[in-house]
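Given next, in structure tokens, is a single chain: the form predicted alone.
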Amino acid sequence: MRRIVLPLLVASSLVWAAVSSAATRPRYGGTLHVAIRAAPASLDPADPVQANSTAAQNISRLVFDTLVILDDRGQAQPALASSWQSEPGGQRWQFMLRTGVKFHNGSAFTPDTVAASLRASNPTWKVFPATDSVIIECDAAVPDFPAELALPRNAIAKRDGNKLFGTGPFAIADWQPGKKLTLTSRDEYWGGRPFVDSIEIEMGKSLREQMISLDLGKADLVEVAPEQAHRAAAEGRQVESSAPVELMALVFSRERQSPEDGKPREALALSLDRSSLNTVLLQGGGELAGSLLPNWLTGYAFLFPTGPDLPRARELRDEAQQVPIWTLGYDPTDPVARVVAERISLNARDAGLKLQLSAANSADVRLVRIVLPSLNARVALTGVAAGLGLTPPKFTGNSVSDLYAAESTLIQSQRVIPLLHIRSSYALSAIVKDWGQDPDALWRLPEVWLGTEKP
């Protein structure tokens, strides 16, 4: 009897192992359904309106490639450019182009097309096509220029009238601006065929609509507000959160006129209870920020103070010869912006300051949120400063201490008061396998495959 049972057990184990392995092995096919809140009217990487949006960046990298990509440490790696070199001084760069690449319409990937694309995104650059490369000249030395080319706005696009073509892993099958985008995978993609056959992206969907679609099995990937991520996970949904990649800050509309003018601003900064903003209003969806860049990117953010100091805030308020009554502007379309603005106003009142809330575009102080634009710290700081309307940072060298000094100068200008660094969160259906994202919350959808489980 044992002679019969043992072989049966072995055979059963082998069959079960084979079935189990087949169930977890990546497979091709299927359509990934995505819902997002953003409703972009354009897919053109050169469109400046789309620059500060994680959703736009995620869509862009599905359709378009850049000459260079950044690894998790922010170091430049080859993409459409196979290699590069610069002349002494760092103002003139040459990028050798990858061979065998084609645009989605079948046309060749040429230096002329690359040069035309980069000129459209950067009118101040001088871009010249060469035999198998492009040469770019800048007005000043740019040590991190390859990392600059990894920004989504520098993605390579071929413009043919009203049509737009990329070299990315997915091609545009249907585009309804602001409503829906359907993408199909490319068998001939130079980086390898994606696993899913297609991606359908529904746009302009509220967070509530997205969650309903996920629960009904109509969406596989949806956004989750940072203040709702913990609850969504507690209710049994698969929620994935990134490192803190979005800065929430207060930005003054004008420069500080004098040291005296800076006293009320410093008092406001010292009155803020960032811990309550994060734990109560955002339900732990972020980290306290005294810096523009998060600590995981620089390693020194903890050196910037984040705690309140009401006694000192009141002293500064009393020392000021004139204490203004500021208007505090916020984005009325952001569901959490008003409650954050209200809490900031209450904190300020405790220090003897007055802030009047306003949903108008013009205000003395604005509550803003800006996405981290790059995994390269210098490029990220430059981009954040530009997005906030601050003076561009000045770097005296390439060390971490030089980066710290440049960021400290921006904060000491008292144009900006950092509040929080916020995570991006997404909820996934049960069929989404091998989910991954970069440290800056950009999706790795070409690596995702769909299982057969029912949502």
Given for the second form:
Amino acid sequence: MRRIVLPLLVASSLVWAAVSSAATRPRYGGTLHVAIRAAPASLDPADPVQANSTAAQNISRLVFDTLVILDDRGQAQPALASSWQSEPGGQRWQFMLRTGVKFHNGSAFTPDTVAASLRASNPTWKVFPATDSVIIECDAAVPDFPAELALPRNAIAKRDGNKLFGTGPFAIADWQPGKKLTLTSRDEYWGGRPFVDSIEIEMGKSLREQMISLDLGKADLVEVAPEQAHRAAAEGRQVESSAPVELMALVFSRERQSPEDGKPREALALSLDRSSLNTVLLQGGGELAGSLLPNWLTGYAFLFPTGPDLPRARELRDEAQQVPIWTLGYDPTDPVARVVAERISLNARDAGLKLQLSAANSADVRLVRIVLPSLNARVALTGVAAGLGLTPPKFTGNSVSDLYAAESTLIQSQRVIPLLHIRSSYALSAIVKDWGQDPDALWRLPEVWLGTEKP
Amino acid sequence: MSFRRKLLAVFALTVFLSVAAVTWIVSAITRRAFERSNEERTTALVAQFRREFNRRGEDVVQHVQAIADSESVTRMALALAQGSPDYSAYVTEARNIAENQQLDFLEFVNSEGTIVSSAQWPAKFGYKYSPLQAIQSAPKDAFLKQEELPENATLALSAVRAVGAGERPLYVIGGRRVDKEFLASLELPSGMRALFYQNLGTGFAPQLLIDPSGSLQNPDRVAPLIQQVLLQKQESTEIVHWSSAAADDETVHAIPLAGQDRQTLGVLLVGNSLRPYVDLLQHIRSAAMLVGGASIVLAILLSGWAAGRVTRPVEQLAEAARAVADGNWSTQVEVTSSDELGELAAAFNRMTHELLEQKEQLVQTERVAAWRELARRLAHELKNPLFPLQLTVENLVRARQHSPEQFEEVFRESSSTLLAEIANLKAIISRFSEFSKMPQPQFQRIDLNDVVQNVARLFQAQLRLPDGPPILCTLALGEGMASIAADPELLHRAISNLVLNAMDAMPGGGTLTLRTRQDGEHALLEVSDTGTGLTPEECERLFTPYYTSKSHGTGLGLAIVQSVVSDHGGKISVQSQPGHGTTFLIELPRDHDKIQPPGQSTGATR
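Please move on to the form predicted together with the partner chain, as the form predicted alone is already shown.
Zooming out: every chain and molecule, the one shown earlier first.
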């Protein structure tokens, strides 16, 4: 009996080990189904509409490459440019191009094409093609120019009439603007073939529809609202959240006219109970923000106060000679914006201020959400300031203290009141393996492979 | 105004008043009927509203009770009773449960009065519910409640239940909005509508007036009624003029609806359109105007026919009477009916017949009388010369017995006397002959003063006879006398006759005055004497032919004068008193149209 049992045990152990090994080892093939809420009408990286859309940036990264990419610490790493150098002063940069790269239509990756693409994205730049490189001249010194080139809008695209061709890991197989995008993996991708054969992206789906698609097995990757992430995870779904990469803030439409004008603004800032916003309304989906950039990016954000101070807020309100009645605008398509705006209005009422909610664009104060544009803190601050309509920050040096000073100046201008830094969350089906995100919440889909487990 | 017009006016007025009276009566009856109907419809609708209000209230109570009895809320109550609330765990709870229970409003409030979760205002977690006593003393039934929302407020039909025994209950406050859908659920009869005013502010605000049809215009028109009801807290009815068109008017009955603390939170407005009434009234008026118009036309025709029946004989009688007045005494009218008008026509005919007979009788009588007078006058005139003739002849017969000389003398004297008397007889016969042969005047343009002066000159010698009475002839001739159309010869004869009469009237002397003057289109001539004068009876008969007041006259002088004056188109009159003289006044028209061109003549030749 033992003679028989022992070999059977050994054999079954070997089979189990083989099966287990097969379940964890990446495999090629399959179609990844993705659903997103955004419905971009264009895939062109130079389209300015895409700047503040994480989904658009994600799609752009699948089709297009940039000359440079940033690592988790925000340092520039070679991508389509194998190396680069700048002349003293940082106004003229030369990027050596990677060889052996081809566009999706099979055409060669040449300096001329790169120069044309960069000119389309940045009309103010002077871009000159060289033999195996491109030379870019800027009006002023740009110390973080490689990080600038890593922005999705500077991805290299070959424009042939209405058609776009990139060098990314996936090629466009079918494109129905605003509805559906089908991508196929490229065997000849210079970075190596992705594991999945294709990706189908359904666009314009509400978060509720996305969650239903996930539960029905029709989608493998869906977006989850930060306030729903905790609940979705509690209900047994695989939920992945990024670091806080999205700023929620109040932005005044006008510059402060006088110090007197700043008192009601400061009173409003001191009346806000950010903790309730985060823990209750966003269900802990973010972090309290007193600064524009998150703490994980700068390391000094904790220096900016976030707690309410109602007595001081009331004092400032009483000191103000004229207390305006502001209209508070919000994005009506954002499911959480309305309730956040209502809470802000209640907090302001506690300080004796009056905010009238308005879905119109022409409000005195707007509740906005803006995605962190870069993993480079300086580029990110510049991008956030531009996205919020603030005066561009002025950096006196490259140190962290210079960055802090520039950001403090922006905050003290009282045009903006940071509220929260919010995480991006996604729910995944069980077959999605090796899911990964960059710190700025951008997908690493080329590394993802699909398992065989049924949900 | 003619009788025909009077009759027409009476007919038309009668018809108009009759139609107006009938219209007014019908309108009044219609108005009363509509008012009764409106009252009944309003009462029924208000009762329906109250039933619906109560039914919905019971529904809200059931749902709130079900929420309070649910396991999740019980767990929530227990968790909250044990410590400080974790709002993040409940922030969406109220909204989710409200959606499941089909409630518009739902809030969970802990025993300290803190809002744990709110469906209508999710951001309000952690804030105090005010006032907490309102929850603790809330009735078991549903009640009207003002719900505060982030941007405004609204009214709700709410109920309150407490969950959990002990000292730390959890209050469940749920309700449904009193809105368009609520009003739209009422089954409204045609022409009625229900409005609801939410008393959420201090003054009237048009946006707080709920109209399920969404067609309400000029909501300010109903503001006074709402304000009156809010002030007096009593039902009130008023006609609301929504526009200038009367058909848009509505009878609006307003009913105050109180909340938990008896504060008037809402006003139900039940509108009854007056359009059917106005339309019916318009139809009545149109029909009245149509009937009135047709009746007036009929009245005109009838009055015309009736007036014709009455006035035509009367007009014929009037025409006949005018003909009789003009001398046509034989006029007869047609007797067309046997009624009073027919009798009147027959009586008129009899009257004219009698008049004609009496006239002929009178003419006959006058003719006989004239002949008698003529015979008397002829006998008288002829008898006077015959008597001397008889005496003269008898004297001649007796003279034959005297001597021839004496006879010769008597014969000579008698012959002279006979010749004189025969001449006298011839003169008498000649005057009668002249009168019978009065010629027609030959008109020509003359100056009356010239004729008068000629007459005065003719009689000048006779007036100055030494053995005659002392008569002074005075001429008072008017200056600037216009010429007249007259026959100077006939006029001369007429004036001469008047002068002779005047001289005869003054046997003892006196003053004869001839006076002329102009009076408009007439020339006047006065012949006055200061003689014996005439009695009124004599004056009346003065111009009758063959009448004379003198012992020796033929009675033809003044008849000739009147005939001449009459042929000239003039008039003659006399004024006299016994002892004070007599004045004849002749009035002659200028009348130049009578003047005929030379070579033509009218009437008998002289």
